[in-house]
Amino acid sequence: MPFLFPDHPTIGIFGFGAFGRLTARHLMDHFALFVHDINADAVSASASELNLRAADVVTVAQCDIVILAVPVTAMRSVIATISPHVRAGAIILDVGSVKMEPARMMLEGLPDHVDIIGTHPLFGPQSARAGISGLKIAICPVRGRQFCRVGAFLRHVLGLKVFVVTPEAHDREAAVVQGVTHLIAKVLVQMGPLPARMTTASFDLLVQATEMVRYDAPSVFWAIENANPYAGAVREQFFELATGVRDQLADNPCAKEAF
């Protein structure tokens, strides 16, 4: 029986790529799953596997949770199909990279009788392959209070480490925390194929980050650096301070130093 959940609620995951699976997974032993994906077929392979059914639009729309494990820009349409049928005092969270956006969303598509909260989990399949307790998700309440038991499920039975925080405030940190990472993890895979034999304890873990992320679906991608508000202005920033770095290689001070 899941602990802070003792009415045997039921989880609805729309979306099932490599983050629907990897939530399923890691929920499947505490809650009855069901999922729909516009692959009916991907689902059906794991069903056994994961603990879950696949079902229609409706019957995933109408559990107790329902999770939108989907691009941000299908959330929308996503959001106006489950809208008619989701049940009076349900959860309805996302799980993506950027929340002003998606909690705005749903704020505006989904009937006031749902409670609304953003998360996000801060790792994903390469980072979580050894397991998940430790690890981070962000929690940004949108619409009601049932989040502080979403937050002590997550806290006390998957041992996440919660931060409860505003939608902006995740934005705002996550245009650096994500935008950077991604951005020199672009870079990187295309100056591939890197050293891997004589190398440093830092290029190491350079490379363990850019392993980390480069098998994202390019949607991810997207989302982190045109979803989110903030990314653009710390885009600027880095490729600002890039190009001054070079100048500066370019004027070479250690040269006239020299004399």
Second form
Number of protein chains: 2
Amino acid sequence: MPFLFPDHPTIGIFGFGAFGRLTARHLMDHFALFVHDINADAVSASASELNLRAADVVTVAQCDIVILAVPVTAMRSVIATISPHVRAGAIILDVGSVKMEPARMMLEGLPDHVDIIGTHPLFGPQSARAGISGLKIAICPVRGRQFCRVGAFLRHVLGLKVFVVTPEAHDREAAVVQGVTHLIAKVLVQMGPLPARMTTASFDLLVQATEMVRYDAPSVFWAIENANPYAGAVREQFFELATGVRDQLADNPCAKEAF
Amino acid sequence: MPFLFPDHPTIGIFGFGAFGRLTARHLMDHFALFVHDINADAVSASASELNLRAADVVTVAQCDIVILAVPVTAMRSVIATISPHVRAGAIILDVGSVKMEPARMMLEGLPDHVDIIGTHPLFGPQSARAGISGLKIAICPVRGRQFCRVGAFLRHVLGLKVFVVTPEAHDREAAVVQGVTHLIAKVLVQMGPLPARMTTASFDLLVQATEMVRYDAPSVFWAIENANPYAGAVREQFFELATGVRDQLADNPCAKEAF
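How about the form predicted in complex with a further copy of the same chain, since we already have the form predicted on its own?
Then the entire complex follows, led off by the chain already shown.
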């Protein structure tokens, strides 16, 4: 750690929702943290619980590392707000579920003198309950070389499995991984209450998967399904294949004749 | 065990596919087993591997307990074949994934002097890999009182969680549990190869659920989706809700405006 960040950098977290709090919890032992949220009441309660300093916009924007833990839909305005204040040589990174849009917005909206990294921790408050060591994170270098030591920190200090990929490669894969999971979870939640008695092991796994994502903020679902340019095509493929299975079942005369 | 079955009964298994073999493996330490399959070659190889006696139709049909481990679509003809040979006081049971149809077929096709039980072990070769203790089984008493000692054996000797229910209650619940699981698995298998790198814990669970059922015999899928009278309605509900989610995403102007 001292080798990776010898200068004891400060970290500013914008957005103190479920993921901002999770981020703070895992970084507070390693860095001096400052947090800001547009909902001042929420942040002050949670921050004091974690023994953190709630701070004004300028203080947070001037940190050595600035983490944008806001919904993808709010990112453009947050970037505009912090842009005049960010320090030369700072690292700005986001933690959104999609990477192409945020990368484009950060490149457009932030001055040339900062490094930009897109990150996507592939876990949330539910899956991180038993700790984050061994969990996965994607990082997308957007500008500058400091992603190397950020990646090394995530790997060696937090124990995460780090995947360095382009925003395009991330979004293409996440369109299936997250798009399909959240789509299925949305449907299963609406079908509920689901049977809990005569269940199979495979059905139990489906229910577990659903429970893990059903409490994610609505903005997470919308980003996954709308802000990922590949999500629409994956959804259509899912529906086309599902419709194919349905038609096959409806047209199956053998099955009917058997009885 | 001696208390439950003091008379050292013989067990005959009709059908030596994946589930017949799984059944044999867990009963062979407790009973004298005889097995028969229409595919004589398949049964002789597998049976000798398990050190079991492959037997003719009449020998198997005359056992004290006869287990029908054949596809639901083959059950009517197997019942007709064994019916003239079954012994008075014998227990005839099936292990199909649906219970209403088999119960009706056994009641119609078997003589009054045998007990009839529908059973549905809520596991398969994949989920039973680490042993069956703690797994679930539904039993549906169809005729006679011997389901009590069968249930006691399954519970106390094999360690299964036993649910005694009507065939209707079973099929209603299984329509969701199995119908939805197999439908989703069919679609995910066709979407493959699925991402295996930047995955989330919830997506990993979906993939695990799919892996558990994707190698089930095609006849299992057809029975679950076609022979369960409630499966069609569940499938329609799934599609209706999924279409609702899709339409909601397509019509969401806020998400589009945000970029």
